[in-house]
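Let's start with one chain on its own, the form predicted on its own, as C-alpha cells.
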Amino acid sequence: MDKKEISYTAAIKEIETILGKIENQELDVDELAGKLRRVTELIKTCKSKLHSAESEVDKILKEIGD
C-alpha cells in the first residue's frame, strides 16, 4: 500500500471541505460513510504530523539549550 503523504495543510483543507459538504447536507448516505472515514484517517495523519514537529522542536530546544 504506497500511498503518497500528505502535506498537514492540504489534510486540513480537505479535512474543512468535508465537513463543511456534510454541515450543507451535500453528501447522500452513501458518501457519508466513506467521508467520514477518510476525515478520520486525515486527522491521525495531522496527529501524527503534529507530534513529530512537537518532538523535533523539543529536540531542538534541548540542543541550543546545552
Contents of the next structure:
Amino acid sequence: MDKKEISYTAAIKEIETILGKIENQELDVDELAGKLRRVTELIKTCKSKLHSAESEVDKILKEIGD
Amino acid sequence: MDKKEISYTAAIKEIETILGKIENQELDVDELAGKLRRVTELIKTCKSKLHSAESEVDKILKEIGD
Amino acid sequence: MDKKEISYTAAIKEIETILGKIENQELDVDELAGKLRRVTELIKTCKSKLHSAESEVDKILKEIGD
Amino acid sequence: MDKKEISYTAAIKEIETILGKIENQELDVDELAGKLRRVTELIKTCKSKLHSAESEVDKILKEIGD
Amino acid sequence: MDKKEISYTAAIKEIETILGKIENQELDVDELAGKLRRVTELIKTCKSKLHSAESEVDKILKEIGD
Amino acid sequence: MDKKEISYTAAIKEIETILGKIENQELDVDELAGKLRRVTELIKTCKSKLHSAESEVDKILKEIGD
Amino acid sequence: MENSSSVSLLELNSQIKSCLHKGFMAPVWVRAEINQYNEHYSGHCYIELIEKGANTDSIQASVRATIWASAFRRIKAHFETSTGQCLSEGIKVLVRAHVDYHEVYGISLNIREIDPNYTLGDLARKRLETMRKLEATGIMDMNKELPFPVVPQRIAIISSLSAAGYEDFTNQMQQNKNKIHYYLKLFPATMQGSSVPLSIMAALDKVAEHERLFDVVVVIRGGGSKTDLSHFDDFDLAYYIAQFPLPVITGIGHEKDDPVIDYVAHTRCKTPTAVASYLLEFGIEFESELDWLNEKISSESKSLLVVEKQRLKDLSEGINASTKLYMEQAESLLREDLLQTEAATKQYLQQLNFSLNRLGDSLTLGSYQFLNRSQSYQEKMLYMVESAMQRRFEKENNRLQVLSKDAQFANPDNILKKGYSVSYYKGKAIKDPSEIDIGETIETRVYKGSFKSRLLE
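For the form predicted together with another copy of the chain instead of the form predicted on its own, what are the coordinates?
Following is the full complex, with the preceding chain placed first.
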C-alpha cells in the first residue's frame, strides 16, 4: 500500500492493531522487527501528514490574521 | 456554495459546527486543513457582510442625523 | 407601503417591533441594514406627521386661547 | 352633530373624554388635529350656552329684585 | 283654587329638588334659566297665597254658617 | 529440516515437547542423547533469532530516533 | 190584746228616734256621692246622697241630707275655694253629719262639715281614670300623628263669641305683623257648664263636614275655675278629639291648667293667645324660608355659572397644556426610538464582530490543539510499541534460559557422575543380560569415559 494513500486515521488504527498484537503475544519473534518497521513507516507517514497539515494550518491562520 | 448565497446566520452555524468537530478531535488530520479553509472562507464572508452592514448602517444613520 | 398610508401609531409600533428584534439580536446581519432603513423611513414619516399636526395644533390652540 | 343640539353637559363630557385621551397619549397623532378642532367647537358652544344662561339668569334675578 | 292644587309642601319640595340639583352641579347649564324661572314663580305663588285673601274661599266660609 | 526454516515459536514448542518427555521419563537412554542434542540445537537457533531480532529492532529504533 | 201587742205609728217612730239617737249620739263621717243637689232660696241646701256599686251604676244605698243655712254658707265657701269645684251633682264627698230622725220626714243626715280634701282626691282619681281609659283605647296619639300643614292658614275655631280669649285670638290672627292672610271661621259651642262636651262635639261634627276647607281646628277658652275646666276632662270629648281628622290645637284656661283634652290634641297651648302665637309662627317661618330659598337659588345659580366658567377655562387650559405635552412626548419618543435603534444596531454589530473574532480565536486554538494532540498520540503509540517489544524480548530471553537449564538437567552425564554406568551391546543399552551371549564384548560407559569388557558368564 502506498503510504500516500493510507489516511491518517487508518494509519493510527493500524499502529494500534499492531500494538495490540504485540501485547497479546500474537506475533512471532521473527515478525517483530518487520512489524516495527511497519509501525515506524506508519508513524513517519503520520508525522508527515501532521507536518503538512500544520504548515497549511499556519498558512491559513496567517491569512485569517491578516 | 457561493459565498454570497449563504446567510450570515447559516455561515456562523457552519463555522461553529466545524469548530466543534475540531475541538472534539472528530476530524481526520487530512481533513483539517480543508475544513479550516472552509471556515476561513466563511469568516471572510461574515466579515464582509458585517462590514457592508456596518458601512450601510453608518450611511443610514448619517442620513438621519442630517 | 406608502408612508402616507401608515398611521402614526402603527408606524411607532413597527419601529418598536424592529427595535426589539435588533435588541434581542434576532435579525440576520443581511437584514439589518434594510430594517434600519425601514426604521429611519418610519421615523421620518412620523416626524413629518408630527410637524404637520403641530402647526395645525398651534393654530387651533391659539383659537381656544382667545 | 349640530352644535345647537348637543347639551352643555354632553359637550363638557366629550371635551373631558378627548382631554383624557390626549393626556393618556391614547390618540393617534393623525387624529389629534381633528379632535382638537372638535374640542374648540365644543368649547365655543359651551361658552355661548354659558353666556346666554348668564344673561337670562341676570334678567330673572333682576325681575325678582324689583 | 283648591288648596290641594299647589300646596306649599309640593312647592317647597320642587324648589328644594331644583336647588339640590344646582348645588350638586347636576343641572345642565341649558336648563338653569328655565329652572330658575320655575323656582321664582313658585316662590311668587306661595307668597301671594300667603298674603292675599282668596275671595272664593271667604265666600264659601261665609256660607257654612248659614 | 534446515534450522533456518523452523520458526521461533515452533522451535520453542519442540523444545518444550522434548523436555516434557524427558521429565516424564518417556525417553529411552538410547534416544535421550539424540533428543538432547536436538534441544541444544533448537535453543541455539532460538537464541540466535532472538538476538538478531533484538539487534534489528535496536537498529530500527535508532533510525527513528535520528 | 191588740193594744198590748201593737204600738201606734207615732209610738214606733218615737221608739226608732230614741234608738237612733242612742245609737248615733255623736256625728259620723260618711262617704257618699251627691245624687241630687238643691240650694233652697231659704238658704238651706237639700241633698240626696247615694252610694253606687263598685263597678255598676246601680244605687246601693241612699239617704236624704240637709245643710242648714247657718252652716251652708261657710261649708260651701270653704269647699269651693279649697277644691276649685262647685258642690254639685256627681261629685263624691266626705261629710260629717248627725243622723236625724223625724217622725214625719223619716231619716236624714244633718251635714255639719264637708271635707274638701276627699273630693279633691276623688277629682284627681276621676281624671286619672279618664286618662287611663283613653290610654287603653290606644288613640291618645292619633291626632298628634296627623300631618301638620306647612302654614295652617284656614282655621276652624271652636269657642263661643262670649268666651274669654276668643276676641284676643281673632285680633291677634287678623292683625299679624307679617300680614299673612288667615281664614278664620267660628263654630260656636258652649264653653261653660256640663254641656261643654256635647256642644263641642257638635261643633266638631260641623267642622268635619267641611274638613277639606280647613287646615286645623282650634279649641279655645280663656280663664275659668277648676270646675269650669273639669268639663274638658270628659272622656267622650277627648275620645272624639283624638280621632278627629284635622289637627286640633287646644288653648284652654290659664297657664297652670291642663285639661284632659290637651293630652289628645295635636298641639296644646296654654291659652288662646298662645295658640295664636303658635299658629302665626308657621307663616313667619315659611315666609322666611321662602326668602331664604330665593336667596339661595340666586346665589347657587350664580355660583353654578361661575363654576362652569372656571371649568371651561380649566378645560381650555388643560387641552392646551396636555396637547403641548402630547406633542413633546411624541417628539421625544421618536427621538428616543431613533437613539435606541442606533445604539442597539451598533451594539449588535459590535457583538457580531466580537463573536466573529472569538470564533477565529477559537479556531486557531482548536486547530493547534488538534495538531498537538495528534502528535502526542502518535508519540505515545511509538513509545508503547517500543516498550511492548522490549518486554517481549525480555520474556523470550528468560524462557530460553529456563529451557537451557532444563535441558542441561536432563543430560545423563549427571547420573554417571554419581558412579552409575550404562553398558552397551551392539550400541544398545543392556537392560536384560540374557540377550547377550557369553564371551561377547560389551562397552560400559562411566562418567570419565568408557571401557570394553567380555562377558564371562
